[in-house]
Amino acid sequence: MPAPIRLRELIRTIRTARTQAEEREMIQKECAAIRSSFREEDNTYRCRNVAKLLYMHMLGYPAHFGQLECLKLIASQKFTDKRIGYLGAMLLLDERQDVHLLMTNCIKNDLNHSTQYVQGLALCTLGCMGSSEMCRDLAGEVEKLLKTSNSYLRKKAALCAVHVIRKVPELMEMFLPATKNLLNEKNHGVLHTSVVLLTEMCERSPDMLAHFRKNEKLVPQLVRILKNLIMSGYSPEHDVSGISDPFLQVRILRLLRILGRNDDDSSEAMNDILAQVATNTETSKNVGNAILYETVLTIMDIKSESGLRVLAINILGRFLLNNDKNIRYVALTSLLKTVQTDHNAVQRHRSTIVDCLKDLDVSIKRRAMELSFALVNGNNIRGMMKELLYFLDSCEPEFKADCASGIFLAAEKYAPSKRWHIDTIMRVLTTAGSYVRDDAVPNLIQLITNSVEMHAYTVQRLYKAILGDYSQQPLVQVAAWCIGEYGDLLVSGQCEEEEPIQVTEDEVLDILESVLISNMSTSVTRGYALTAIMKLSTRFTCTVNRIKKVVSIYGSSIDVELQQRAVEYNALFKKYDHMRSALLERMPVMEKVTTNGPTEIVQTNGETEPAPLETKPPPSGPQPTSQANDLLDLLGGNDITPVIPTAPTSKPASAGGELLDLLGDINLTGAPAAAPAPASVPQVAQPPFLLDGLSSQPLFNDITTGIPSITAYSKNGLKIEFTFERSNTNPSVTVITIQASNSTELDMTDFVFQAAVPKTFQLQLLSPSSSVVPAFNTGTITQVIKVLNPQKQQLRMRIKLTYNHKGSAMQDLAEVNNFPPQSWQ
């Protein structure tokens, strides 16, 4: 068979190659050519073929058929086969393939080998694929070279050790009599690789760690070795561009850093040197920041003196006046991790960061962004804002976002005044409105209204604002909110912090019908135009008319959500005209709650969406319709309605209609759920229209009494009694009065009573007398349930009790059933 051809040949011909589909010929044409010597245990040639396959592996190609080749070579007993043989096992095999286990009695014989490169070789490859097994198995070699005399074989055995450890952590305790003298030898390289070694221990265990520090004084070894470093001439061997071998002296900070962390000792001892490395390195070369940055990080870890850590900060500031882009990226990061601990140092260098906003390369731009954030504080606000503003401006797409969340979040925490917070959420709704938040419209409003002094300058900046323009429709829902709200403020010219515009009522009126009929305006958008027409209504005088033909027109929209809206209104012209004014009243002052999760409004007399019980207690007065959600939690069994409260300033009663469905097919008693009814009939008659619910007469006029009272609840001082009526021309309605009474010495605060009934009835619970339950029995809270029982089905009854009593939030459930026969028969 002819020689095969060299390695230096196979790579001249597949560099000719001119298409892929050429080179796959030429590799799979020679590796055909290697199987077959393989196959004839041609000796000779196995190195060569050897070499050309793992050419053709860092190629890309399948090069597994010349696994056990590998171990062959490994074998031999020439150098030049065991050199090319362990490489190969090196790329082609690791711990995942049984084969590699066939290594190790060669492995561990040269170990073992009189010839210090054959050793080497072995080291090389168990620290680079040995796995567990194998670590185990040749430990006790690996050791044994550590604690030899001679460089060459300590630094590949440190760094062979250094696997082992991370194969077999258990191991670690061996090595710990060879680590005693590793950093007294002078060669760099045993040096650098005892570091690694003495790191990875101390990572990996606590007690490695405490030993280090206590019993073997590493910390002065390595304060000697790095002052060595500082202080040595110029040495060709290690100088790299003027600075005294700079990998070891990182390998040492790094190693500093570890021992120093919450160790008061071990950083006292650690605080000169690093002092002398930060004021000594050169900085004009990228070796020397290299070494200034591990400086900070360990100056930041460890426990050092304000005075160092400062000057950290310092050479942090100087890195963001660097040209390279890497260095201003890794100094600001640096920064942003350091700000909440060293905020005034940081704040010294606030003008390079803002100028870094400037930036061309986004990485930075996105990390001096989070970093302004962070450096925004009271005294800074008004600057701070400015150039972040003017940074909103101008930035991409993907930064407005972030950049408006936190102009929003810094505004609320340190606004020097109402006005400037509304300028500048105005101001970020004008600039990126469609990129802030959900919550950036009603935390707005919110603002808005409490600043009772502010309305008429708010609603004429906003009126301005929008005049032509509906692209940011977040801004165009907070001013047709504020223009609903406050439009009799807008025509009358009353603003007194600015001059004031002369705007007709028609003329608003055209801005708020632009905004329905307009192509750039969201569903929401127009929900919150139509409902500013209808409260202008009440505000407006000569223009009622034109908002009658306005809502009527929407009551035939395509968009479901604005018909019903359009409808709704249009009944409420309609049939409830008396009682327009009062219910498009100006909203009152909203009082904003802190939960235990997120931040949301609480409207004092209208409809809110309800917290979790367990954030807050549970809020005083009457409370809004959708709070019914929380009867969720008094579900036992299936077959449930829920309770619809009713209050004058809630929603309607028949709102509730919709939980209906949530709650599905759930029984209170646990008992079999009842059969559906047909579609066909319905057990309730619900009113036609979300208004209809709201009737200012009574449900009934004549009462039947002389049905026996039955105390519900009697528990920790707190009593509970049910007194009844019921109607002679409707006696499918009982009225249930409830009486509160409380015989501890302090009073019940914030108290709230709900309930749920079987399916089969329909219940209302109307607004409490009262929210404080007074203590000695010295008063009650009455509440009146009305429950329509058509099927006269016995009555079951869940209830739910919360309150605060002794500075606690209370909470309990009772079940009742002892309902008199009169009360539902």
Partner chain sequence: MQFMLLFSRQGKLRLQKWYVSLSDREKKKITREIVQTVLARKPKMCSFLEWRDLKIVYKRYATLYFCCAIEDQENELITLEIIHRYVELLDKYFGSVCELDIIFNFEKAYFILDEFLLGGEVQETSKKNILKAIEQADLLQEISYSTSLLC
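Between two forms, the rigid core is defined as the largest C-alpha subset superposing within 1.5 Å. Keep in mind that this is a model prediction, so the values were computed, not measured. Numbering follows the first chain given and starts at 1. First, how it differs from the form predicted together with the partner chain.
Annotation for Pro442: C-alpha shift of 2 angstroms or more between the two forms, rigid core superposed. Comparing the forms between the two forms, the C-alpha position of Lys535 differs by 2 angstroms or more, with the core used for superposition. Superposed on the core, the two forms differ at Leu765: its CA moves 2 Å or more between the two forms.
Shown: the form predicted alone; wanted: the form predicted together with the partner chain:
The next block holds one chain only.
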């Protein structure tokens, strides 16, 4: 049997392969030879064969059949064998392998070997990849070696102990006695590994931490060692660019950080040395900056005095100006960590940070962007926003979404004026319109709605923006919605803020129709556009026929959502034209609901206190707490019209939520006033059934008749009757038509009907036919209420009536409990 080829020979051969296939062939051939050699139990060449196997393993080929051979090598008496055997074990025999544990005995023996290099191999292997069982078995041996005077072994034992503790934390205690004298060593290797071991113990166990602080007086020892390192003269063995053993310095600083954290005494004891390191360390090379970096991290994390903290931030500020990118990067990372606690100090470096937005490196740009957003406040908003918008323009696509969201948030918090706010939004929409997050669209719409005096300006700017380009979906959606709402302002040229443009109704419809037709428009955008066109039917005067035509065309659209809408809008034109103007009238100012959805709603379970809200800068709308009051005092006459027009768009009418919870137990569950996450973009709660009711089946058809009507209220000459309709296809919905009649001799004017239902129901009130109940029963006011009752509970309702009669204001509250079972079962 010829001797197996040498390792280097094999490497040379394999490297001559010109294709992957050729290489594979060579490897397979050699593997076959190695396998047969293993089968023959050849001791002489086992080492060589395993080495070759390890080479092939690195190329990516399977080598598991060599596992047992590694074990045999480890058990051999020859040092060469052991060296390769342990290397093989570390590469092929990790703890997931079945045969891993078979190593334990060999390692145990080798830990007690007469040659320190063999002991070293064993310690190294155990410390790199020993499993928990192995660590448990061999911890005793490691602990013994931790106490040896041989520094070569002692340093390895210390790191081996670190691994044991990481794998089996309960064993930490047993290493405690051995740590007593570790720091008395002169050998830097032992010192370094001891500091690592102490760090691991202090990080894992608060008891250990306390023990080392108090009993062992670790801080003074470490301070002493660090001082010696700094003050001592040149030591060629440990010198790196003029600094003595930077690795050890950094580890000591890190351990000091852990010891000083939340502990005044320890922090004080290390104050001087930290200041010394911070001021005396050479900063021209990376190694000095590495030490300064660690020092800064320590200063910021312990209870340091303010002078030291300022020193630290200034070091970071200097880092920002360093030519070395890596230094700038760590500076930005550290500043990001400290910006909350030392805000003012960081503000001083704002202009440098903003400059970093222009850096070429992506990681630096991201850090700078995050930091910039953290530094925005009421004073610097204008300047910062200019920079951030410029950044948004020029940055990579991966940043645009985050940057846009950040800008919206900052603008909301600190906008100096409404006009500025709208302009900023416009700028974002036009620059990065396609990267704006979907949930930003409803928020923007709400913002625009609430800026009442800016409506004309806003709609004009949006119109101009999409004239040229209607490919950016969020921009088009917002624009379409606004045009639908404020189209009348657009064509009448009412803009105050800037030169009003001349637009005809046809031109507006042109652009909306283009959006509808365009291939670039998503289904959602088309929905917006169609609804906008429909709304314009009540705002435009000359083009109603055109609108009717468009709407009827889409009645046969293949897009189900569009078709649904078009069919219903058609119905509005045909059968319910008398309700059209009321249904499509201008949206009221929306309540800002700061919640992230149902999961944030706090269960108060009968308590009358709402859960404490997290502090958040007040949004431009009413505060959440005042909303809670609104629920209780809803009928106390605030500005919000209690009537919600059925908005057939996906814009939620948040006012719907407030009409709930008027009954009996003042339970604020279901209130939108829940604790928001501070950084979240506020969202508006959505009563889903309003849309379901529209989109899943047409109402007013398919109804169940024959439900007896009831007199809900009859007092002082005012009578209110309820008649019911229910849909067969959606039995949770009950439609109540109320009729109010007046038998007195004088009219009742300014009549307002309001209703509330228990929280398991949802309610929607449509526009009344008028606000005057004529005398002598000569006419009635009709109004439609839709009730969603998914749990089929007994219908109950509380109503409030206000009107003027005989010269005085009248008000009454009543409960309606006589609903017929067929109306809710």
